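Shown here is one chain on its own, the form predicted on its own, set out as structure tokens.
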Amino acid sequence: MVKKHVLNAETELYCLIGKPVSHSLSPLMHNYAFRKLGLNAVYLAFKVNEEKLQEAVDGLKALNIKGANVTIPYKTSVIKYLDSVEETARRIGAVNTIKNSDGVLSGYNTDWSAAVELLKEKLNTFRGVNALIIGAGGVARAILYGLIENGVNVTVTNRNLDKAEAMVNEFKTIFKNKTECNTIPLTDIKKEISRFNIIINATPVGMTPNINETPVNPDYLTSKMIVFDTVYNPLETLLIKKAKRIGCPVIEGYRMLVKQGVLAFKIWTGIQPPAKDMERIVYLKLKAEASQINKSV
């Protein structure tokens, strides 16, 4: 039974800064948890402008908030505002959960064991296995660190395609070759698509309100890749669609919101949430969402 929230002096304060943020389900499943579990805790959504990062990181320590999630665009700008950042989470070059301890502000990625968690559900090996993934931003780096780590032979295509090479070549500077990791313009995805076993959407295209959009064209899928798209409204992209329909195992980006908030719940609260009912729950409300926008149509 999910416990009433009843906010006090004693409550608790979590939240998420970043911009967009009304779209967020965080609050929805962070919540939930919180209710569940029945601990005197709540999560808001801040809205943060570019110029006000510093005070907005500030302000954390100065309210007491107690930990907080980080998105679009600041994953990467926000790690010089931190006191200290997890090793992981450094070498990545993206933080996406804070941890306040008495006023000390630690840095943690929890995309990159997300991402890689899931792939592990749909793949028996990474031995030998070939993934592009489109976008060079935070999220973008957290996946890309978390399959060369496990040994992926790793593609980088980017709109700005200097900025995915920049990155591509620090991530082989941190692992010394490793593994294969390199990067393909857009314009050469047609002609090299048909050696990647996994495609990975790592960028906002397709999400709400432009829900028309696609990262690549899906006629160039085969229905051998695993396709995984970290967009989680709508509840089906259209990338994810298209795949669906020509046999593609798919990787929704829900599952990929909820996993990584289940890992920062954790690193906050020393608690394990429960996960399956955050699951649910975000699952629910896009889905009522998506019969909205149909019914509308």
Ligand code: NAP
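Since the structure is predicted, the reported quantities are computational estimates derived from the model, not experimental observations. Residue numbers count along the first chain shown, from 1. First, how it differs from the form predicted in complex with the ligand.
- If you assign each C-alpha to whichever superposition fits it better, L63 and H30 land in the same rigid part between the two forms.
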Contents of the next structure:
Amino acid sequence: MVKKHVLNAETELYCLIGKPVSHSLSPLMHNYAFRKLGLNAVYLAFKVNEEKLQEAVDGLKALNIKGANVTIPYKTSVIKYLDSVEETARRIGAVNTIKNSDGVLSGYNTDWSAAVELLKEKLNTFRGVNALIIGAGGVARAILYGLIENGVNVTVTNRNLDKAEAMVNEFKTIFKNKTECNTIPLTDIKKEISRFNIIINATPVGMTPNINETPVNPDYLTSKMIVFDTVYNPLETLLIKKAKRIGCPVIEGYRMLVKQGVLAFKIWTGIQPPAKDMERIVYLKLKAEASQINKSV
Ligand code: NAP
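Give me the form predicted in complex with the ligand now, not the form predicted on its own.
Every chain and every other molecule in the complex is listed next, the one we just looked at coming first.
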């Protein structure tokens, strides 16, 4: 039973900073968790213009906002305004979670750990595992970090291959060649794909409204491959649909979205939130949005 949410003079505030934020599902899942746990706290989304980012971050201190998430396009640029940044987030070069401890702002990244935790649910071990990441942007960086950290061999492919190569070289230096890490052009996917145990889409390909696109030809997939699509809108991308049909274990993007939120909640409050319920509420919201779209088409 979810308790009534009563706001008063002692309510603690948490928030999202980004632009745009109106589509965000973070207020839904965090407010649900606060209510369910009976915590006197509320989560709001703030659309912040770039020139106001520093003022917004300083405002967290001024208003004693207990914690924040940071989203596109500020995950990197926010770092310079924080008092400290966890080593992992510094290496990834992105912060998605801020904790305010008595006026000291610390930055964390929970995207990488969310991805790793979800993959751990599908695999007994990461030893000898080969992953293909498609994409070389922010989310690819976080996942690449998590995979190398856990001993996975990773190949990155990207539309702009130079970008992928620069990212891979940077991480090879950071991790001192801890695992095998390289790049391939998109055109080599067909001939290389059979050696991968995990295929990860870290591009927006397949996202609404382009729901008939896939980042890789699904005909290349085999049932032994774990298919992880970071795209969460639609709930089930064409890549995920096809992978399920083939019999691949799949990880849908909404599960990563929820998991990074669950990990952020734990950092802010020290309390394990009701993760399964949060996942369900986000799932239902995305499903309702999908049926609205279907009705209007
Ligand atoms: P980003 O930094 O802008 O990077 C986008 C990446 O996708 C780049 O590698 C880009 O290639 C590639 N790309 C973009 N459009 C493409 C296209 N039409 N065809 C092929 N490649 C394309 O974005 P990001 O922050 O990494 O986010 C990427 C996606 O991840 C988002 O769209 C979102 O769906 C998903 N995401 C999910 C979560 C979650 O929690 N589930 C969190 C964050 C992001 P170039 O380098 O060649 O431009």
